[in-house]
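A single chain comes next, written as structure tokens; it is the form predicted on its own.
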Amino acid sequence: MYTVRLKAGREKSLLRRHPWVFAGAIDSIQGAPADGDTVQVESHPGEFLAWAAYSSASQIRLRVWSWQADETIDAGFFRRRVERAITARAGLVQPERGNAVRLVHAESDGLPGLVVDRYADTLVAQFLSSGAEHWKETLADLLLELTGARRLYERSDAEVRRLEGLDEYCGPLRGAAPPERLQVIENGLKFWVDVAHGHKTGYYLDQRDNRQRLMQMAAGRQVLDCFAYTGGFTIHALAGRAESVLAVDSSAEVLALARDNLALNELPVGRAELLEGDVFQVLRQLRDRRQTFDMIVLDPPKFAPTAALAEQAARGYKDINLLALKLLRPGGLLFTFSCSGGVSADLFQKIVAGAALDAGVQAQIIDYLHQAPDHPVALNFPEGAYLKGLVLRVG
């Protein structure tokens, strides 16, 4: 058994059951654990604190599996955790309304570094920590057994893998390779998903409920969808009887998939314009042409993965929100989001408020938006609340 002893006074976060221990908190290590090995974590006086996975490369040196001294970290432990996560999703999405759901949400499900999304009969998993990587084969077998899925595809190509000293990998893990495109249902609408090459695991399941909210408010509106990706918000807006949608993204490939999603749902192509371009530049061009909209969606990629980059990210968020607010007609709606872990909800609201002030508009918050409930936030892990959204109405 390997034992990691913390420096005096550095056990406080673990006593609050936060699942991370940083390198600077460690006083000594008994034995020579390999990356991913389970270690016993002790306070400086030698009291048991937790069982955790060890990583020699990451600044997050330990990620907690359990706080129970009598618990054994073995295949049975992971079976119980995976079963619990799957059971918790039961009933969240009605089968006739959707067949794509997040089954495991890492630390928030007590499985640090493991993310699993289900797209119909295909599972897509990310093993993002040394501990998850160490138990990958066991977890893969359990996931297929407990879900009855046909295949498991691995998308361990996120940047965080490098911070763990792990190589990136994508490919089939169980079963045959998935088809080039999978068809899934979300909120009763159909979407093509490319699990091998798409963003994250292929699609942004965390925005499911927010897309439905937009659909409920889109009727009769002229909509601008920025960072449109494969058309999630665009399709929902048109399904909600929007008058028109201009969808902007920098990738021709994802816009081609968005166009196919329009056809898949038999929506009128004439009411949608798909524009390839840099969103910042397109917003300025629309401003210079004095073009306006009734509804705008800002769903940018992650600008600040850590708090250290928050200041730089704030400038980007302020810029796009300022431009968008100038493009809204009186009574228009702005759906604006940040998925940056380094930008808190309070900071994001302050950034947007500053953008409104500089744009010279009066605006009200009429709704706060968050990630869908299959992406839960454990109370002991507030970092899990990464998606922040506001719905603003311009006066």
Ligand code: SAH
Contents of the next structure:
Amino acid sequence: MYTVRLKAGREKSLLRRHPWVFAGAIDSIQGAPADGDTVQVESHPGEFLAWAAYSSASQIRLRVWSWQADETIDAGFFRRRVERAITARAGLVQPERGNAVRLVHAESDGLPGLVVDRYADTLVAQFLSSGAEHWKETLADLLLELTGARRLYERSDAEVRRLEGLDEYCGPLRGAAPPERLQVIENGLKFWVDVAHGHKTGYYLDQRDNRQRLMQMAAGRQVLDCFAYTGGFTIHALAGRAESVLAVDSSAEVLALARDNLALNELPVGRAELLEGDVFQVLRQLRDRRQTFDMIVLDPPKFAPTAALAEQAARGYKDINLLALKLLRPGGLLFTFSCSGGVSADLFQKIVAGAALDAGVQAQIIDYLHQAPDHPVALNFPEGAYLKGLVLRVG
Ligand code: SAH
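Could the form predicted together with this ligand be given as well, to go with the form predicted on its own?
Everything in the complex follows now, all chains and molecules, and the chain you saw is the first one.
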């Protein structure tokens, strides 16, 4: 057994059940754990604190599996955790309304570093920490058994793997390689998902409920969907009887999938236009042409993965929000999002307020939006809350 002893006074965050131990908090290590091995964590005076996975390369040197001294970290432990995560999703999405759901949301489900999304009969997993990587084969077997899914595809090509000293990897882990495109249902609408090449695990499941919200408010509106990806918001807007939708993304590849997603649903596709371009420039062109809209979506990629980049990110958020607010007609709605872990909900609201001030626009917040409930936030892990959104109504 390996034992990691913390420096005096450094057990505080663990006592609040925050699941990370940074390298600087460690006093000494008994034995020589390999990456992913389970270690016992002790306070300086030698009291048991937790069982955790060891990662020599990462600044997050330990990630906690369990707070119980009498727990054994083995296949049985992972079975209980995965079962718990799956059970928690039961009834979240009505089967006829959707078959794409996040089954495991890492730290917030007590499984640090493990993300699992279900797309119909296919699971897509990311193993993002040394601990998750160490238990990969066990987890893969369990996931297949407990879900009855046909295959499990691995998308461990996230950059955070490098911080853990792990190589990026992508490929089938159980079952045959998935078809180039899988069809899934979300809010009763159909979407193609490319699990091998799409962003993250293929689709942004975290926006499910926010797309539904937009669908309810889109009737009769002229909509601008910025950072449209494969058309999630665009298709919901059309399904909500929007008068027109202009979808903008810088990637021709994702827009091709958006086009096919439009065709997949019985929608008035003639009302949608897909535009390949840089949102920062397109918003300026629309301003110069004096074009206006009744509803705008801003769902940009992560501008600030860490708090250190928050200032630079703030400039980006302010710029697009300012431009978008100016393009809205009176009574127009702005759905504006940030998925940057480094930008808090509070800071995001301040940035948007600053943008409105500079734009000379009066606006009210009529809704606060979050990641969907299959992406829960454990109370002991506030970092799990990454997606925040505001719905503004322009006066
Ligand atoms: N709203 C989407 C998800 C957006 S992901 C959904 O509901 O599924 C972010 C998207 O922004 C990606 O598709 C990426 O190609 C695009 N993107 C990144 N930078 C961009 C830029 N400067 N201009 C336009 N699109 C950009």
